[in-house]
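What follows is a single chain, given as structure tokens, in the form predicted alone.
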Amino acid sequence: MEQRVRVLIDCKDKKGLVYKISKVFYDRDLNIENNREFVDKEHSKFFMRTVVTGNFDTKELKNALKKVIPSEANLQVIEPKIKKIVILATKESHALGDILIRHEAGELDANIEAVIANHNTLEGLVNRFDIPFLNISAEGLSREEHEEKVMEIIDRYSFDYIVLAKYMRILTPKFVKNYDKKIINIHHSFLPAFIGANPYKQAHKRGVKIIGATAHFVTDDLDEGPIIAQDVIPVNHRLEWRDMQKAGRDVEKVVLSRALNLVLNDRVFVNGNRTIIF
């Protein structure tokens, strides 16, 4: 019976990499349906992702590769999947709407398993789409006391990523390590940036010339891991802050399905605080 698998390699760049894996491939009949490598010079490191069919044996096609590649490459075998997601949410709704909506439309390669949020504002939204909706107040309870709600909730479930769907509280190291490059954020970005209360009015006072957004991993260092997804748009003086606003929401849920697709069709690869994107 014919597979499809999609073959992910991380590794210190050698000589031949390239034909050696390929070999591997053409010596069990394997076709090769889209490949792509790029080498970061800098630090010598090899990246490829591949995507073969064929009748084969995953695990005797995985040691064969494992025989060719250095011994400590990051080796990924993949028989494509729907992959599952949580989403964290606040109160905003445009970003975590029109996730709902490409899940309705079957244009999200993920099945949402839960909305978790520290308001019940959306809750009607999400109700609206028969997916399971968590209240989990922080009133009362410090950072730590309602991220370990937060994670038990997180941890019923098996996931693949949590979205941060424009979920407007800052995490705790522990928590970014206990769901290490598992998290997706996405956020305004402006030139020059904008932090605190209403970065768009902000925005406007300052005269600025385009708007953005950016998806990115989540790390320690605030709305600075590795970038998946960016793009901007123009705004002129004609604009009020309001309709910069209207604007850079949409410019958000167009950035983050764009990483989204990406991250589940597993076509991103983390270098550092860079990210290789195929």
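Let's see the other form, the form predicted in complex with another copy of the chain, since the form predicted alone is already up.
Nothing else is written out below except the one chain.
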């Protein structure tokens, strides 16, 4: 029976990798639908994403590939399927709404398991889409206590990624470590400019002529994780910081959805603190 899998490989670079890997495909009479490679020469690392189709046994293919690549290589043979996400939000609806509309249209390669928020502002919107909404208020709780409650809820769901759709709380290292390389955030500035609180106020004060947004994986260092996507728009002296915030929302939502889409399609490799996008 005709199958389609995504083969993802990253490992130390070695002579002959392309030859040996393509031989595995050739010997099994597979079609290469799509193939992208990249060698990070500075760190001598090899990255490959290939989509193959044909009649094959996934396990056997994986074993055959394992034999020709270095033993420490990361190898994934993924059968494309709808992934699962949990969304964290606060009060703003634009990034969440954008994902909801795509989801409704069947244009998001993910199922939204739940939306968890530290306020109830978005409850009405989420309910309109018949998606579970859970309000975990942080009132009267320490950061750790609040997060414990959030994690408890999150862990009820099975999911591939956590999407921070303008979740305006700083995560503890514990939370981040718990969901390593599974958290995608949208930061409302062109990182690394304006790290931290209220980037639009900072941008206005600095008098920049362009503002932007950055989608990135969340790591221990606040706003310092590997960048997946960025975009910008021009601004001018007429915009007060609230106008920038308003204008910036379109960039934020589009950049987050673009990054999410790349991740859901297994197009993103993390390479140290950088990403390879295929």
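Residue numbers count along the first chain shown, from 1. Treat the numbers as computed from the prediction; the structure is a model and nothing was measured. We call the rigid core the largest set of C-alpha positions that still match within 1.5 Å between the two forms.
In a rigid-core overlay of the protein, Leu239 has its C-alpha displaced by at least 2 Å between the two forms.
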